[in-house]
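First comes one chain, alone, set out as structure tokens in the form predicted on its own.
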Amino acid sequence: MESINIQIPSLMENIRIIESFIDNTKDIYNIDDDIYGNIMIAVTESVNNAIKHGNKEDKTKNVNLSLILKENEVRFVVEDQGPGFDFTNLSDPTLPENIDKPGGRGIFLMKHLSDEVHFTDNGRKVELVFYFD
């Protein structure tokens, strides 16, 4: 098992750092193209949520991203320093009454692009799991 951790200040422009981190991870660990796109979208969405909603774009607060690579899976753990949120009570963005709402799709995307999604620490930490052969 290998693990890599990075920490970024809560600034939206730091999403580029996360994208580069994922690109480098793909190259170093030969992550299959089939899951690369899912990883890129789900992880950047999770970090985006941590910056915007968790840390409220407070540049004095950080977002931590950890990658844990096992034999047939890769896990990304995103953690913010915000107050957390109720991840058990989320509206479905695909329902007709929510279609026109501008937000609410990030967690929906994470759940549909990852093989597993786990929220802990009152929603301050999300773990995204991707399986591969």
The other form holds:
Amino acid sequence: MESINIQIPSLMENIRIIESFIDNTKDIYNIDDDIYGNIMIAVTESVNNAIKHGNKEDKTKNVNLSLILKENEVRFVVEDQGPGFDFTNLSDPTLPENIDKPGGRGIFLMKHLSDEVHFTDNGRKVELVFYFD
Amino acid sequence: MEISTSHEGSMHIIAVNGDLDASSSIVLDRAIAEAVSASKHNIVIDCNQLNYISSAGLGVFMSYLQDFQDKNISLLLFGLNEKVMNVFEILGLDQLLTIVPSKEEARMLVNDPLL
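What does the same protein look like in the form predicted in complex with its partner chain, given that the last one was the form predicted on its own?
Below: every chain and molecule of the assembly, starting with the one above.
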């Protein structure tokens, strides 16, 4: 098992750091293109939420991203320092009453593109798991 | 991400090159806002060089839908790669936005003569 950990201040432009981190991960661990595409979207959605909704773009607060690589899976853990949120009560962005709203799609995408999504610590911590198969 | 704009017939083409994420979506938002204020009626997004789109990028398109309807502006997207198209499909946005394979199809939809 290998793990890497990075921390970024909560600024929206730091999403680019996450993108290059995922790019590097793909090259170092030889991650398949299909999984890579899903990882790129799901993890950046999660970090985006952590910056924007968790830490409210307060640059004195950090977002922590860990990667844990196992034989059959890669796991990304995103943690913010915000107040948390109610992850059990999310609206479905594909319903007619929600479909033309600008927001509310990030977690829906994360759930569809990851093999497992776990929220813990009152929603401050999100784990995204992708299987190699 | 880089954005370039061009005109072909009645089409105001905004080409998106790179990753459309929360950080870069502001640039696209500005480009669309400029097209709307310049009274362009056929806004066409060239996605041939779009690597991936996040929900923030999608939110830009969705935030203009009502405005487009009120101002009789048509929005077309073309050249989406499989992964980008998948994101639109997961969210059901392929039913709400007009997405065509190529610029030629976009041109036909806006009834422009062949150049």
